[in-house]
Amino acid sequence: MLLVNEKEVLFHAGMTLADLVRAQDPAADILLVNGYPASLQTVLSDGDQCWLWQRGKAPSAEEMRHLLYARHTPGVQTRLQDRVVGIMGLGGLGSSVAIALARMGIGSLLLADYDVVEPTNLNRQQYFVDQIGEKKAAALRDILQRVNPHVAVTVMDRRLIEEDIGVLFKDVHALVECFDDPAMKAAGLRAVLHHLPGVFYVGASGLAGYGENNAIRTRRLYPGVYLVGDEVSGAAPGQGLMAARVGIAAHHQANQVVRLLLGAESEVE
C-alpha cells in the first residue's frame, strides 16, 4: 500500500512514479517520495509516502481538512474546526497566535486592532515589508488567507474599550488578550470575568527581552482564565520586545487555547 497525499493507494510490484501520476493526477508537477523530490522514472516500494501536487494549486476545503485530520487525528480536528476564537490586539503576540491557530485549523477567528503596520513592528510581528502602512487587521487577514484560506476570519478595525469586549466577543469560545497597554490588559480580564461566563481567556504579562526561555510559563488565575509570561519582564529601555521571546509566549497562548477547547485542562477547583 502507498500513502498518496495522505490517502491509501494500492501498490503493485514494478510501479513507477509515472504510473502513479497517470492514475492519480496527470497535472501534478511537484513530485515527492518519502519527503524528497523524485522523477517520473522513480521505482516505488510498498509503503512509500508520496506527494503529487500542482504548483500554485491551493488545497480545497476538503483536502485541507483531510491533511489536518491526518496530522492531528479526526477527533481533534473535528472539535477544533467548530470553535471560534477571539484575539484582542494583533501585534507580536496576536499576529503569531492567529497564524498558529489558523495552521491548526481553528474554524473561525475574530480579530480586533485599530493600528497600522509600522517599520518598528517588523522585528517581532508577523507582517511583511510590503504591508507597512496597512491596517493590521486587514494585513493579517491577507496573511491568514495564504496560510489557511478555509478559516473564517472576521476583522474589527477599531480601538477596543472595556465596555465593548463583553458585547463584541459574546459568541467566541475562547478569547486571547494580546494588548500592549497594561490598562487594557486589566480591562480585558475584568470584562471576561464580569460579562463572558463560560468563555476561556488567555492573557499575557512579562515577555520582553531575551531572558530565560523556561521563565515563560502558563499559570491558571481562575477557572478558565490563564496568564502567560514571566509576569516580570516588561518592555523598558534596554529591554525591548524581541521576536523569539514574544514568539514563545504567543505559542504558549495558542497551545493553551487548544488545550482548553479540547478539554485537556481540568477546571475543577
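Positions refer to the first chain, counted from 1. Definition used throughout: the rigid core is the maximal C-alpha set that superposes within 1.5 Å between two forms. All values reported here derive from a predicted model rather than from experimental measurement. First, how it differs from the form predicted together with the partner chain.
- Annotated hinge between the two forms: 60, selected from 37, 60, 223, 45 as the site between the two rigid parts.
- If you fit the larger rigid part between the two forms on its C-alpha atoms, the smaller part is left turned by 59 degrees.
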Second form
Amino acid sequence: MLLVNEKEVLFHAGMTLADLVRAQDPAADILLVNGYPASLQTVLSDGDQCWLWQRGKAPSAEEMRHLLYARHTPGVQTRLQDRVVGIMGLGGLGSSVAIALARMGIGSLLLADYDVVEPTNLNRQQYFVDQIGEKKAAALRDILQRVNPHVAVTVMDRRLIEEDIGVLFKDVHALVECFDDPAMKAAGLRAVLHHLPGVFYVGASGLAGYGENNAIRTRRLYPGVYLVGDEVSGAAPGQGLMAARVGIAAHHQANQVVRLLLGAESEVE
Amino acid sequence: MKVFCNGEAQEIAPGTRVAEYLSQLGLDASSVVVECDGKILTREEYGSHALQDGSVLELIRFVGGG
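Follow the form predicted alone with the form predicted together with the partner chain, if you could.
Entire complex below, previous chain first.
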C-alpha cells in the first residue's frame, strides 16, 4: 500500500512515480516521495509516502496541514505534534527559535516577553516595520499564525522572574532560554535545575558581533541541559547584536530542542 | 586552603564565601550559576555558603545578548 496525499493507494511491484501521477493526478508537477522531491522515473516501494500537487493550486485547510509537513522525514512530524516548547524572551533569539519550531511543526509554543517591538530591534529580530509599538508576544503570535496556523500558540505578556519560571513552564517538554540580560540567563538555568527536572533546556550565551561562525557551539551542561554560544561574546559597545550570528545561535537552539524531543539525548554528544 | 574551580586548583583564604570568591575572580555574581560539590546553589546561598578545603566548584558564566 502507498500513502498518496495521506490516502491509501494500492501498490504493485515495478510501479513508477509516472504510473502513480497518471492514475491519480495527471496535472501534478510537485512530486515528493518520503519527504523528498522525486523524478517521474522513480520506482516506488511498498509503504512509500507520496505527495502529488499542482504548483499554485490553493489547498483546503486539511490539505494545507499535510502539505506543510510533506517535506519532513516520515514519522518525525507525528513525534513533534504533541510536544510543548516554552520560549523565555522573544528578541533576536526567541523570535527566530519560535519561527523555526513552528515551521518544523512543534504542536504548542508557550511564549513569554514583556517588551514592545522597537525600531532598534529590526536589525536582528523577526518582526516587521508595521509591528513597531506592538507587544512582542502578540506580534510574534501573529507572525507564527501566518507561518503555520496549526501550531497552538499561548503568549504570556509579562516580565519573568526566577521564582516564576518553575511554575509557568511546568507543563512544557522543553524550555528555551532566549533572554538578553545575563542575570536572567543565570536565573533561567538555576530555575530549571532546581524546579523542572525532566524538562529539556537549551540556553544561550555569547553570540554578539560577527565573530567566527564555528565558535558558536552547543555544549552539554547536564543531562538534557545545553548551552549554545561562544560563551564570551557579550553584547557591548562596539560589539552589537547582529542578525546572522544571533540567527546561528537561535538555530542551534531550535535544532537542539528538536534533537532532544526526538530522542538524541541517548547519543554521545 | 585549596578549592578546585572548573578543574583548576586555587588557593583561597579559609572561610571564603561563594559571593566573596566570585568577586575575587572579578565576576558579577548575578550572571553566574554556581555548582558547589555537586549541588546547584540558590541565589540566596551565594552570600552564606562558605567554601571548604577541597570544595569542587563549577561556574557557568553568562554574557548578555539575545
